[in-house]
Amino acid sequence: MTNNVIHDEASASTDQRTPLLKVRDLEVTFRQHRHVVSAVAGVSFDIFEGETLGLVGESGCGKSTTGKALMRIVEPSGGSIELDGVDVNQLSGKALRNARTRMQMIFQDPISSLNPRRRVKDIVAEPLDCWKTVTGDERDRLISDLLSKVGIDPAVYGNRYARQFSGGQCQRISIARSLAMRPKLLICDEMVSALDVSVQAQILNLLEDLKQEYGLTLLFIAHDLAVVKNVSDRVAVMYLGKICEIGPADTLYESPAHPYTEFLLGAALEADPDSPINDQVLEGEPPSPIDPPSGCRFRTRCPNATQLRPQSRRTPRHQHAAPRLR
C-alpha cells in the first residue's frame, strides 16, 4: 500500500484558489528519554478561505498536536505553515505575535482554558488590552457585543467569574475571546467533546452562524465522525501522525478510499436501533510512534496488506561452485 491516499488529488490539481492556510511536510517530534517520538510525520494539507476542514482519527494520532503546531504552541520540527503566503514557522518575536492575531484556537476543556480568578468581561478584553487596538467606550462596547453574539448577557454575567459558569457557557466565552481580534482562521480542538449532546448542537449552530457573519475559516479537530460530517466541507483522516486520506465530506463518507477510513466509519454507531451492526473488528493496537512501521503506517493492522515474496536469485550459468581441490 502507498504511504498516503489523497482522495481528491484530481480536484486539488484543478482548484485555482489560493489557500488561506498551506501546510507542507509538517513534522513534530518529542524526545522521551533516549527515544524520539514522531507525533506528526510529514503532514500536508490546504484550507481555503471560508471552508471548514475536519480532522479526525483515533486518540493519540496527532490531531491536537497538529493544531497546536500551527499556532506554534508546540514547536514544529520541520515543514512549512503558510498563512496568507507567510511562513509562520519562520517567524519569531513580534512578527509571530502578529501572525497569531489572524488565527486563534479554541481548546478542548472550556473550563480550564479560562482563568477562574478573572471576570468574564476581562477575559474577553484581554486580547484587546494586550494589543491596545481599542480603548475606553469602544472597548466596552466591543466586549458587550462579543458576549451578546455568543449568547452571554453582558449586563447580567459580565462581572461574574469564569468558575461560576457551566462547560457550555465557558465554551461560549472562549469563542467570544477568540473573536476579539477578528481572526481569519479558527482552530477548534475537540471543542464540543466535553459537552452534553444537546449543548454540542447549540455550540455547533452558534459556530456556523459566527462563521457566516465573520467570514471565518475553520480547522475542526474531533473524533466524533457524525459531528465532523455535519460541519465540514472536506475531511482529513489521520493515523499515527500521518494523513491517510483527505477529500470532500460526502465523498469520503460514502466511498472511503483507505481501509482505515472504512474501519473508522464502520465503528461509528447509527442512531437508528434497527440498523445492522457492523461486526468488522480492527485487530491489534496502533504501533508505537517511537518505532512506526515502514511504508503505510496502517499496514500492521490492515486486512489488505500482503507479504511480498522476495524475488528468487538464480545463479548465472557461468557462476558455478569452485571445483574442490585435492
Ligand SMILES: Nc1ncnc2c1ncn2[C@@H]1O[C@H](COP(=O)(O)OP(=O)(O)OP(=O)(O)O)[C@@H](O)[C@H]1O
The other form holds:
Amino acid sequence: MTNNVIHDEASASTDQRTPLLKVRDLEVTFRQHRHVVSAVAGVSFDIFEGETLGLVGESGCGKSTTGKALMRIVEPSGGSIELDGVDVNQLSGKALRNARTRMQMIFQDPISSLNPRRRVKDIVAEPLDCWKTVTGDERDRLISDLLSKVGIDPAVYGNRYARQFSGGQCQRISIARSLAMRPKLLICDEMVSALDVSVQAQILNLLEDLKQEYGLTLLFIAHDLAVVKNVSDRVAVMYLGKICEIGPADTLYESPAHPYTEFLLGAALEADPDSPINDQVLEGEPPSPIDPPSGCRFRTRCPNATQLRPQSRRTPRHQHAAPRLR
Ligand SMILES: Nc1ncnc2c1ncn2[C@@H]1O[C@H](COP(=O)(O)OP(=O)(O)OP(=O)(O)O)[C@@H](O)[C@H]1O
Ligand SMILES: [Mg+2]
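Can you switch from the form predicted alone and show the form predicted in complex with this ligand instead?
Below, the chain from earlier opens the complete complex, with every other chain and molecule after it.
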C-alpha cells in the first residue's frame, strides 16, 4: 500500500492554490548509540494559507520531530520544506535565520519555555531585540500591543517575571512572543496539552482570534483528537514516522480511510452506538523506529494484513487490503 492515503485526492488535484508550506519526502534520523532511529520517514504534505492542519498520532510517532524539522531545530536528513516557494532545507546562515522568523513554534510546556529570570515584556521583546527591527518607543508600543492582544495587561504585568504566572498565562506570553516578528506559519506542538480543560478552551479561542487578525496559518500538533477536530480544517494522521492518512477534518473523522485512523478514533472519541467507526482496541505497541517493519509500517498491527500464499519459490509477504481513496 502507499504511505499516504490522500483522503482528499480529488480536491487536492483540482486545488489551484499554491501552498504556503510544501513539504516533500521529509526525513529525520537520529543516531542512538549504534542504532539509527528513523523518526520521520518520508513525510509529504501541503498547508495552504489561512488553514489549520492538525497532526495526530500515538506518542513517539514523530509529530514533534516533524515540527522541529520544519524549523530546522533538528536537521532533516532528506526532503524539501518549501515556505512560500523557498526551500528552507537548502538555506544556511542569515537566510535560514530570516526564514525562521516567518515560522514560529509554540511548545507544550509554557512554563519551562520562558526564562523565569526575565521580565515578561523582555521575553516578548526577545525576537525584536535579536533582529533590531524596531527600537525605542516603537518597540515598547509593539510589546504593549502584543501583550494586550493576548489578554495580559502590559501596565500591570509587563514588569513581572515569568515564574509569577500560571500555565495558561505563560502560554499567552509564549503566543505574544511568537507573534512579535509577524510570522506567517505557527507550529503549535501540544500547546494546550498541559492546561486544564477550561484554560485550554480560552487559549484555543485566543488562537483562533489571532489567526484571523494576523492572517496566520497553523500546524496544530496534538494527541487529543477532539481538540484537533475542533481547530483543524484538515488533519494528517501519523504512524511510526509516516503519514498514513490526510484529509478534511469532517470527512476523516466521519469515515476514516485507513485502518489506523479508525483505531485511533475508535479509542479516543466518545462511544456512540450509531457511529460506523469500529471501536476495537488496537493491540500491542508500535514497533521501534530503530527497526521499523518492511513495507507498510502498520502491517504488524493491521487487521487487514494477510499472509499471501507463497508463489513458486518466493517468500511470503504481508499485504494490506487497499484502503478506499476518496
Ligand atoms: N534527539 C533524539 N534522539 C534520538 N531519538 C529521538 C530524539 N528525538 C526524538 N527521538 C525519537 O524519535 C521518535 C519520534 O519522537 P517525537 O518526539 O517526534 O514523537 P511525538 O509524536 O512528538 O511523541 P509525543 O506524542 O510523545 O510528543 C521517537 O521514537 C523518539 O524516541
Ligand atoms: Mg511530541
